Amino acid sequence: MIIIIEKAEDMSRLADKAHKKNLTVGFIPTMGALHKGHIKLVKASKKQCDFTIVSIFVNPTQFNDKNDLQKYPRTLDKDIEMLFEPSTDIVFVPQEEEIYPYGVDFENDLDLGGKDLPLEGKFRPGHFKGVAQVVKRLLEIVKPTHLFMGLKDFQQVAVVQHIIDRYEIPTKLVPVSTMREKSGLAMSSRNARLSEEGKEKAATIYKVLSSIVRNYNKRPVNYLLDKGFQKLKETGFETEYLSVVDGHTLQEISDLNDTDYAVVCVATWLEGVRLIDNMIIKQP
């Protein structure tokens, strides 16, 4: 049986009870439109924690494009139905006023350590300020011992880890590997907006990233990136960035000998849908 909670006060009270019983609390923050990738996070939490909470809240502060906010799919009944199978304990479905009560300052100016500036930051200014704001607020309400996030958005995970460290939040971040379709396409709520032909084309993203990971020690990084850009363009993509970055700083690198942690990241458009993905090339 799933308990559905709408009020922040009720959610915090229940979390306090769990802590008093020394129970571990796993938390998965989502914006709904759930897919198998989200369920993978729930199952990871169920394995590691006594209690699992999923939030569904479409956060307006992380959308720098109002049209994108309006287009974001809202499928609450279907989402809750999906959460029965992995035995989710609580679904937290707050309204906006529960997350951002009028007149309360929730630190619009959080210190993100510069991790919000490269990659997505160049094309979605302010996006990660909104992400950090809502995640910090949710962590204050839910008070989890563990936070489970997918690695599909590598930069988002890095920003949230910085927030946890910077503000000494007593929660352990647990990154979970990206769930993919059989074609290799990273699962995303946005995939539902692609045509069947578009989904087939979108598998090219995985092929491009895989090629860079396979060949990074055989060819110069810039050569591999140029070939990747060309392949995406030929397939019909409009690519914003395809970059190899230092996994610690998120700054672009061209020589993998300069770091022990390298990730290739991409953001590209197809059929009016913005798709992101990444693959770890090497890590400490």
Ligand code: AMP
Given for the second form:
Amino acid sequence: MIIIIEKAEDMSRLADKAHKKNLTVGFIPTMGALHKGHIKLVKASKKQCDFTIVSIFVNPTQFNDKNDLQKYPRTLDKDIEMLFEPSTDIVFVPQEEEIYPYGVDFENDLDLGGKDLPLEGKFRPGHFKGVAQVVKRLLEIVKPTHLFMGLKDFQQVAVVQHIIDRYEIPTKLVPVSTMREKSGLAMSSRNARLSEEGKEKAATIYKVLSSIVRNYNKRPVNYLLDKGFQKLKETGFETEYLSVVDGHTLQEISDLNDTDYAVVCVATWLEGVRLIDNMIIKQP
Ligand code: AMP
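Switch from the form predicted alone to the form predicted in complex with the named molecule and print that structure.
To see the whole picture, the full complex is given below, headed by that same chain.
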């Protein structure tokens, strides 16, 4: 049985009950339009925690593009159906006023340690301020012992880990690897807006990333990135960035000997849809 909760107060009360019983509480924040990638996070929580809570909230403060917010798919009934099979305990579906009781505030001065500035930060200014704001607020309401987040959003994981450390939030962040289609395309709620042909083309992102991971010690990084950029262009993509970064700092690197943790990250547009993905090249 799934319990659906709309009020922040009710959510906190139930979380408190679980804490009193010393139960571990796993939490998966989402914006809905669920797919198997989200379900992978739910299953990871079910495996590790006594109690699993999923939130569905399309957070307006993380959309720097109003059009993107409007077009974001909303499929609540189907989402709840998808959460039955992995036996989610609670689905938290707050309205805006539950999350932002003092009104939606697009400005905040949370310290993100600069983790928000590279990569996405250059193309979606303010996005991670919104993400940090909503995640911090949700963590205050849900008070989970464990927070499950997808490595598909690599920079998001880094930003959230920073706020957990910085604001001494007693929650353990558990990163979960990316769930992909058979073609290699990373699952995303945004894929639903691609045509069938677009979905096939979008698998090129996976091919480009895999080729960089395969060849990083055979060719200079900049050569591989140029080649990847060209391949995406030929396929019809408009690429915002294709970069190799240090996994600790998220700063761009061109010599992989400079770090023990390297990740290749991409953001690119196809058919008016913005797609992001990444692959770990080497990990400590
Ligand atoms: P979203 O609803 O897109 O905000 O995503 C909610 C959570 O699901 C985030 O932690 C995402 O990183 C994660 N997620 C989204 N897509 C995938 C995927 N393909 N594989 C694993 N996790 C994912």
